[in-house]
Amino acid sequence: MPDFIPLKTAIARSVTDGCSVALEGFTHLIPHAAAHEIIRQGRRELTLMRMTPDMIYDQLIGMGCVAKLIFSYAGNPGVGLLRRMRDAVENGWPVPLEIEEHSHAAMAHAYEAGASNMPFALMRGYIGAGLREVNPNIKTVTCPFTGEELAAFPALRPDVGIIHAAKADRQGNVLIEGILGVQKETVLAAKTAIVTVEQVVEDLQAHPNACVLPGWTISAICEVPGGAHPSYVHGVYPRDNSAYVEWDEIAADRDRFQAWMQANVLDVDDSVFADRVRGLV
């Protein structure tokens, strides 16, 4: 059974300098509150993994928390590029950023391989693809049964996997509804799994075929209402599209970025997330 603890305690206990962290969610259920707590605690030299790095990874990179990024697409959804990520790659500000780029399919395969306790993943899609020219972790192997050449790449097994969900019950089981990315695979692949939730309930009232993560797969559950804002939680609050548009201008200037982070991340705690979604419901 996982521990029901404050987010600040969960991050302090599990996320250490130099570790690998995956904060997953696909447009929906993105764990913004957890990312902000990592920034507040001043973690450094992290290796971040994510299929679609967006605003929270731009913030983590811009605050100097990240040494390496393993990813398949990076951008501000519906708006444009990640300006803090680009500054780190092109100019080394605030610290240099190493990148390892994959396709979406490869990232999903790599998480699944990690969840299956396998050392690497296989696919045909990389044979002849240009990513092999820029990613030395894409290798080739020969199938022992058919002689076919296949692409192989390392499994993703983060030290810490973090996701957000609508609710958990008091036995530690977590219900994920709506658009799913690789949240299940991230939890199963990670050495330690932290789940932030909108609420803790007596009964999940899960419908048949719902995605339910059993309590034994999770290390800590943190109740953080609004913890996915400005992304959304199906049936709870919508996506705050204006926040993503505003972020493009905020992140474009180093001084404005730092001032925004000071006022909206460093000087507050996770309780502000509940206030931010009240006007959206």
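If you're wondering where the values come from, they're calculated on a predicted model, not measured in any experiment. Basically, rigid core = biggest C-alpha set you can superpose within 1.5 Å across the two forms. Positions refer to the first chain, counted from 1. First, how it differs from the form predicted in complex with the partner chain.
Relative to the superposed rigid core, P144 undergoes a CA displacement of at least 2 Å between these two forms.
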Contents of the next structure:
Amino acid sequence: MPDFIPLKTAIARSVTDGCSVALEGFTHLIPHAAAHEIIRQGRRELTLMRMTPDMIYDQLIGMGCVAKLIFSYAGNPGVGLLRRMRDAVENGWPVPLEIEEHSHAAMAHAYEAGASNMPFALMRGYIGAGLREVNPNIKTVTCPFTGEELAAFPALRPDVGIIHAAKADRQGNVLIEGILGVQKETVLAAKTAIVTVEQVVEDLQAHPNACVLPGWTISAICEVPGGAHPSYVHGVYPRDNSAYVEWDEIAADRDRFQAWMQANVLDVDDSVFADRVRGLV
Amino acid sequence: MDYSANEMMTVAAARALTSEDVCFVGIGAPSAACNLARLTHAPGVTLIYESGTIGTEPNVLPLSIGDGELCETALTTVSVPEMFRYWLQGGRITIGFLGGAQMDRFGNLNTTIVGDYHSPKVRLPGGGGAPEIAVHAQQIYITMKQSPRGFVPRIDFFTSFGFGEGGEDRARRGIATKGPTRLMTDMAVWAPEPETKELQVVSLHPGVTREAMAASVGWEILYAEDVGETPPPTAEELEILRDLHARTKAAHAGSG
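Follow the form predicted on its own with the form predicted in complex with the partner chain, if you could.
Next comes the full complex, and the chain you just saw is listed first.
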């Protein structure tokens, strides 16, 4: 059974300088509150994994927490580019950022391989793709039955996997509904898993085939209402699309970015998230 | 009815889809075209977004590929590994709909980088699902605006593979699918020349001249023997498209 502890405690005991962390959520259920806690605790030299690094990774990168990023699509969905990440890649600000770039299919397979305790993942893919030339972790294996050449790449095994969900029950079992992304794979691939939830309930009321992560696969449950904002929680609050549009302007300028982070992340704690979604419901 | 070049592009792209298609939808221009098709002549089209939503029927265009609207209106939603493994690699997608920042004459696309990969001039978002959509969808439709910056002789990075160097390059690499069979821009409809696979113009949108075409493309354009004129958008197509955009704008202007 996981520990029911404050987010601050969960991050402090699991996320250390230099460790690898996957904060996942495919547009949906992105653990913003957890990312902000990592920033507040001043972690450095992290290796971050995420299929779609968007606003939270832009923030972690811009605040100098990240040494290396493993990813497959770095954009502000429907809005544009990630300006803090670009500044790090193009100008090394505030610190240089090493990147390991994959396709979505490969990242998804690599989390699955991690969850399956396999050393690598394989797929029919990367055919004619330029990533093969620039990412030395994309290699080829030959099918022993047909002789076909397939793409291979290392499994993802983050030290810490962090996701958000609508609810957990009192035994720490977590229900994931809506767009599932790689939430389950992230928890099962990680050495330690932290789940932030909107609320802890008596009964998950899950149907027989629901996506439920048993409590014994999770290290800590942290109750943070609104903790995915401006991402969303299916059936609880919608995506705050205007916040993503605003982010494009905030992140465009280093000073404005730092002032925003000071006021909205460094000077507050995770209790502010509940207010941020109050007007959305 | 007056219409913009952008609307012409979306309408031309929408017309390429049928009710029998199972379409993997990219965000942006492809998303508008696919939903216009669904709301007009192709009500049976199955739209799939890489967030795992199968058979989705959004009332407004999603801002991201994972908006809640897509899941709420879908037949079912699967995990992202399952999406790429069973549905895309499994060969169940008939049309992959892609856009790009740069494209060459063989329909190879770049959404990764401008300049050198290791010291880029502009770092773009990257490939996402595109590298595998490009080889596993039975056919690829591309929709993007023509410009000298976008339609270049050589792309800076092969994010997703079109016809490579042309001819039989796909087959030589063991790719069994057809590749980019249609390109819909704001000025014309293009399709590959059967032998060389170079994209050639098959119809010009109303009012578009060959001089304007030449100024918007970074290579010498190949024209089919019998270049037609793209039928202009109908009043119905325009009305439905504008309603869709108006609903979308209203939905995204608010807090969700």
